[in-house]
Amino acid sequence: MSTYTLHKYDSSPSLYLHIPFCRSKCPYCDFYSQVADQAQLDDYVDLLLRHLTWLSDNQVFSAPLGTVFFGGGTPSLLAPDQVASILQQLQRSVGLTGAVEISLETNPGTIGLACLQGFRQAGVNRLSFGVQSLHDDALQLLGRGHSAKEAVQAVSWARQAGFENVGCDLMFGLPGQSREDLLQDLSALLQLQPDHLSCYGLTVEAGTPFEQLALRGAMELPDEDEFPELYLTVHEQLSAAGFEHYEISNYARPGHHCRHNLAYWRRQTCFAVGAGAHSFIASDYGTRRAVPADLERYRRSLELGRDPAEILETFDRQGAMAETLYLGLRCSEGVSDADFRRWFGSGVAEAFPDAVRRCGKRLVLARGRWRFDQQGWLLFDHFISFFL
């Protein structure tokens, strides 16, 4: 039996919590939500409470929580009172380390000063803005429920609020985005002062309408020469502006890393509740679980007592091996190599030969970490499917 857990990192395990509703849905999402009233807000909240209540009872939870993230779906569509019961529940159940970091993702069109104070008070101490734009054409194509004044607002608001760790999301690569376009949002958001920046390249998900326009061909994305123009424009203007560049899509400033997100990367135990939530176990080689994306199927569970998760995978020596890569090599801060062998045996070029052979001097071992470069990360997807 393998001894492979991630206390390497000497860091508690985290929650994740799924609130599956928005006001309308964004036509690239795929994420699991619905548009929902009070009511079903309010009764989904109860849900929640019922899930930890039996996570504590069967004594799941393993420490204080050092990370809970609020995810969604638009979590901002919380009240904070009922951030604030969810929070106060795990302080008397599994507890929360001194340090805890707590995020809420937020949609810039749905909270006003008042709620973001009451979200601080509530105990919120890191707020993901969905700015995804500055730009009011670009924000109306990606069906937004504000437009780029309100995204202003919404971040100055947060400030006076009392929020010292801010973050903004940014889409690029959108249809007809130029670099000049691009470069006026970074400017732009800059101007914000934002901690920290997640810099997604827009992508077709299946099952979206926007799949549905670009096999109409009413949708025309930048082509392979294009995209890495934006990308590395991206990298460039956040570089020069002080912002490490920590993960192949997120950047920010000395000390303001999202804590949850690298737990990820790290395979940390993070656990996880609501509809369409996914949890991670690190003992063993790990277990993966989720939460069906069914809302009646998570509530009948409840009510009659039952786990709400199911087993998605549980993974064996070779798998674990293939993830801790894929995961890592997404980080700036890589893999050690010690670290590697000392969890299953064997250096990462005595497991994988033939992968490091391959990826070339895009994957280098430095002071003792495997990491990929720039270009590496750009053709992440290429390097990274020589060790799955």
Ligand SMILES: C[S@@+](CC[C@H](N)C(=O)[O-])C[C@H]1O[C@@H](n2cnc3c(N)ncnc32)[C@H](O)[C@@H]1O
The other form holds:
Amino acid sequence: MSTYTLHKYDSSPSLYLHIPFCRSKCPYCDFYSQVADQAQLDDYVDLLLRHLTWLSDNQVFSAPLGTVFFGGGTPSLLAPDQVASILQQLQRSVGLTGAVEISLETNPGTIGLACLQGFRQAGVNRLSFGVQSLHDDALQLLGRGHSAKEAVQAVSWARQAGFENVGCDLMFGLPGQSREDLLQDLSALLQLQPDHLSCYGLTVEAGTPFEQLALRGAMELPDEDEFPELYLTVHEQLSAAGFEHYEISNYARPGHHCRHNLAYWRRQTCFAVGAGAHSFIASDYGTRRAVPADLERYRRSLELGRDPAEILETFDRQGAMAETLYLGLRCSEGVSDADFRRWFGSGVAEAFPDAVRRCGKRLVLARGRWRFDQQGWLLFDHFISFFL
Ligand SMILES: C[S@@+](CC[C@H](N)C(=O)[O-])C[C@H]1O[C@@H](n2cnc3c(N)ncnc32)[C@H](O)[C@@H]1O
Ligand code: SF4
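Output block for the form predicted in complex with the named molecule, input the form predicted on its own:
Full complex below, order starting with the chain above.
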């Protein structure tokens, strides 16, 4: 009997596949990835296929998948036939729903038209490009291996290859970036007519070269007054262009929300494959597992026929309530008070009276759903800490 029991209401689970390789390491990034050659990549795809076999042999998979997400690292380093073999194995072992969303994160510097056509043919139907900026000096500072022109070219090839769902990542609050620079980035990005935009304020992550620069005082970052201005600039410009600001950092044209990420924020079941990948099984109050971010351990577990994932957290009622709010209040849809009561036996205000009071006007119950306003999102870490 598998240790993964699915929640009876979970009809279309998701799957995340982690590809922990990049062509070079960007100095701001602390995602689990390393520079690798083709042989290592090929070898890793064999491990992924083995992992998928383990999951189906152990009856972990339950129902056809509603979303599949190739994340990284840089999944666009995979060859189209490797993506195809993974998707074919999934089709055979668990099945994919008719409307499955299959996303692949793409570094614009790693891709050509033929490869994009190959991904589309393999079944990928959503691309997310790491554009980051359309200023060459900023791209250089970020250590990206591509120019603005190459990013523009890659997005246009994606359309040519038949992709109807194309997203771009933008980073803002970059060293020395003015509001005018950001406005230019936004305007140039909008000209690419993306369906989805993820806009991240630069975070200086521990252990990265950017942290060293920041500690030495060699990097001029936005201060406490400038950051909100940049964040609100993104919100205003993209809202005016017809995008829905549906999560703190995410914007979509109607009908182009990332369904995979929505499933995560809604605490729906997501299986995970690959070193460094995290899963969530929505049975009882929920269980999170992680495959250790260690390629050799990953290989050993699979060779021994063991589950490479380890339990990170088995939630109790209190933990599940807090996480439901932590994830749900990031989204514009917020959290339904009736659902919360159905899941946990009390409404949000009864479960967290002090936290709700301390959030004041920033957290509102309207038409049965709890939501933060823009100011609440801007200071999300501060307000949400009252619930944790
Ligand atoms: C896995 S990467 C996307 C795909 C591919 N690896 C690439 O960079 O083109 C995910 C995204 O996270 C964002 N990101 C990574 N590190 C960040 C940081 N320190 N601060 C803000 N955003 C960051 C970038 O926008 C990046 O595109
Ligand atoms: S930002 Fe993307 S390409 Fe750069 S190191 Fe991180 S995962 Fe790799």
